[in-house]
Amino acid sequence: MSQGSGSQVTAVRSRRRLNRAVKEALRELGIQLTRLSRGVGERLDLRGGDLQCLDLITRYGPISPSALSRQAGLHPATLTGILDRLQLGGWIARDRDPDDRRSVVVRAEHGRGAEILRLYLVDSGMNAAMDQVCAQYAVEELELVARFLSQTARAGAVAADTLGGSRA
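Could you show the structure of this chain alone, in the form predicted together with another copy of the chain?
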């Protein structure tokens, strides 16, 4: 009995330790992704918030400025300025929403998105580095990792909504 409960205790401790390790690694990852993002922004002459919005547009667009401001947690007026700059730089286009003529839909200009991704991934070496990392894992393991990352992203989205949403 002492051995059985002993290894149970060990398992629980391992799990606790791993929970912490995962969270810690996640925090570190966040820091590094932020740094990477800033580097990319600098190359493209885009300030922090601008790149974040562009990223959101390429991913979730076409999208209205108001929806975007909620997503990004930015003041609507701030967003007008950001969109002005992105439009001036040829990154995005603003179209009128046919269904609601007050509204505008923002979409990424074709071809430009690829430029970001290339910088993000290729020029920085991140793409090759990730291929190397992935190569170390079996297919089933990568499946696991991808699933974990998606779940974590979703958890982050919910958490961000919780924080940002209560601002109303």
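Requested next: the structure of the form predicted on its own (the form predicted together with another copy of the chain having been shown above).
Keep in mind that what follows is only the chain, not its partners or any molecules around it.
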């Protein structure tokens, strides 16, 4: 074996190890974020799906229930139960769509989001921890990480859609 091919083999093996390490770290991140969300949900008496839908409504709302169903990957009947609980808890409001009075849009109630942010970012210490993590990296490195995470999120969306994760 030539010296060049030996270094190529080493490079390929190294890349495989790094790929596995990245995938494993993303799995662990998913587990820890799920645990954090579960803790927030327990404090607010919200289920995981309720919290996910509320996050989507906050980010993309006002939004139609059918569009929310697609975004969340939930069956419309399941979503109806979630929206009923969120509305009963004062987290969301259902309004007539200003563009189509026959349709409904859901929006987050102002003020309630602060409770969730306080738990996720302040009470849990996540905001300060993330600031410390980000402080270790140069701007260019943070741009790379942000781009990587965005691309990974898009890949996850494609994978979820492939498996039928948007059932609307």
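Since this is a predicted model, take the numbers as computed values, not measurements. Rigid core (definition): largest C-alpha set, two forms, superposition within 1.5 Å. Residue numbers count along the first chain shown, from 1.
Asker: Once you overlay the rigid core, does the Cα of R38 travel 2 Å or further between these two forms?
Answerer: Result for R38: no, shift under 2 Å.
Asker: Determine, after fitting the two forms on their core, whether A72 shows a C-alpha shift of 2 Å or more between these two forms.
Answerer: Shift at A72: 2 Å or more after core fit.
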